[in-house]
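Quick heads-up: it's one chain on its own, the form predicted alone, in structure tokens.
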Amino acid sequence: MPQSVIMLGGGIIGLSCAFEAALRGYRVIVLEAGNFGGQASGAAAGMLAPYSENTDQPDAFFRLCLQSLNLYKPWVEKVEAYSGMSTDWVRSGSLNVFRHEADLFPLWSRIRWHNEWGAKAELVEGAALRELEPGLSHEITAALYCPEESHIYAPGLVAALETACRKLGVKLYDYAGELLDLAFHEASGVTVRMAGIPAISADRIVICSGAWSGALERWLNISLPIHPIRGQICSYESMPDDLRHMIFSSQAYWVNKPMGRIVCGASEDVAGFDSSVTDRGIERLIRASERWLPHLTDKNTAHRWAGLRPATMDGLPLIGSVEGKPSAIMASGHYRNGILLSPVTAMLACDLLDGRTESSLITAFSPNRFTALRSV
């Protein structure tokens, strides 16, 4: 009989790697506290873009998102044939803007590694960057063009990726309620207890636990430095040539989705758990919104919502298997890059679910790494 897998947490995550574990074989069990993707997820936007997101150096994180970015047109084809559901997946290409010339100086070392690295990028100015983008403020100098980045529609690979799960034999349980025991057993095997479902047992766990995976640490007697840091996003009716590319500025981003909605985000602050929406975060965002898009001023916002994204003390995923618990594997911290780095985690985590010594790319992102510095 195929092994057993628990996936602790229900966001794109958990999901992600359900569907991989599924396609291998494994019988699957999801479980989510809450409504599936309603926290970090449900708070994206949606956004693969690996070279806008990482501009200081080719490191081991930049890496494992490129490698993500590289592995989605497959894996989102394969979703979407699965799940018989539209992902809206769009390869609009992005532009990082600048109003000042001393901005651009730093620009041109990491066009150069990002070019080596398979970005394309260039960097445009005047009537080029007007017949890219003409919402753009005139006050804008120029625009670093990367046509490699895409973006997609993060409620609906949520969807698509829960209904693909349900049609491979997936049992999904949402709403479960908190978190009780997660008890190892000796010989092999772990047992869950969740506040509003029975005690589920299985061969494996994976935890996919977002913000919530620091609650953990007494079961799985590790350090886990997870906090949530609450995203607070915007959107704004629109047509589809009032912005063609992802706008990346230094205050803030812009994407314009097929279903006639520029969502703004991200005003990030730290709230505990509290996935509230406030007047001041969505004041910044407008604010941006019309200094670098005049055509947003006075436009009303459309949509308000935040979710909580869960990040760790050095920003790093927590990726790979769990000291001393052989039947544990952790998925978690993703904080703002959980729908870029789903597929390439789906993958490591359902290699070492196959038995595969982990990967010289997740190093770097061991849910270990925490626990050596705290013994020090």
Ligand code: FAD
The other form holds:
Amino acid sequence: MPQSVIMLGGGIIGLSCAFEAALRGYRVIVLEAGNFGGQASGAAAGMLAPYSENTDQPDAFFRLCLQSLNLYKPWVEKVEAYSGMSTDWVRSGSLNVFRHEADLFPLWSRIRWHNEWGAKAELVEGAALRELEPGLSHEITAALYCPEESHIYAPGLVAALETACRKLGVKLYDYAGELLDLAFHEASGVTVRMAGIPAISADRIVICSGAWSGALERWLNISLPIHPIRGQICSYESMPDDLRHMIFSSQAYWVNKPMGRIVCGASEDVAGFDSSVTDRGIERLIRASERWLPHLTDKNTAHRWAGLRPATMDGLPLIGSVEGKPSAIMASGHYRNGILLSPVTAMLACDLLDGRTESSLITAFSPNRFTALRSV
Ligand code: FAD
Ligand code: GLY
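One more: the block was the form predicted alone; return the form predicted together with the ligand.
Every chain and every other molecule in the complex is listed next, the one we just looked at coming first.
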């Protein structure tokens, strides 16, 4: 049995895996190149929305998302209990809003299969919709109401996980700098050399380096087509009743956070590792806000920021053991849903550490699937 494990990366995935591994009795080390949650995880809107993010079919990815949503309540309770901090988790429900009657036809099959998987979704129109969410534009004729979806304050969850990990004795290194070398030992185990700290060894390593995980190809000897997709996002000052539900439209989404901010996101830009905010990116969100939520018209944005989502070539995460490197596990590429997927990823990665055979839940997410393609 392995006793020690390194999490390479201190975003939501690395910290969640560290928390769960520490609870299971491992000696855990987190190596973070910059600051904890300083990349995608700190930028996220924090929506836990498996139904709104999966509209086509109940495939393996949807099932993974749903499993994670179902884990969230006990997970957050544990994180809050160990950290003594709040994560502002709110079961607000969501409304997917539509302006044209023609948009409603494809909804019926979606409602049917979503409800087979526990969504309790229903179509809401006219006065009933206005009563549910008075601030919506009158152009909106109908909405798909999904009461089960929730949201969390992502930077708060990251901070709580960091504190919980410290209390459990996890060794946390931030600003560890550039990764210089990853040496796998013949029998088992790994040594990591980073620019800012002395070399560190452990029995296992979990790769949780988000959009930067592709750089590990040279040491893992598998194909890792992971690339950054920038999300630009902004917020407005708000009162609790300004927006009661998460709103998804064809142009943007909105979430009202308990600390008095409506968060509006987000672009999907191909901009390499550039995480800057552009006027063009935010103006698109402002125009969408004016159109769908008229009370935001003429309001200034309170904050504007951006993050780099870790996207893979097929849009699915990489969770599993690395072929040919028995000490390495991947937990990367969570693209638009890493906050939602953090509890299930932590469970699955730690099951692999425990030596439990790979769950049927993750066969679709094998980190070796692109290497197989390369050799065809
Ligand atoms: P990151 O948070 O990027 O963390 C990876 C960490 O690894 C970084 O801190 C980085 O510095 C570090 N690192 C990189 N290379 C190395 C190395 N070699 N050694 C050590 N450390 C390294 N998801 C949701 O579920 N719901 C949402 O509502 C949502 N909204 C989003 C909105 C926006 C605008 C964006 C950008 C993303 C959103 N996401 C959302 C997606 C979510 O943020 C990501 O899927 C998730 O944060 C990925 O987590 P991660 O830990 O893998 O990556
Ligand atoms: N899941 C929302 C986003 O990635 O912008």
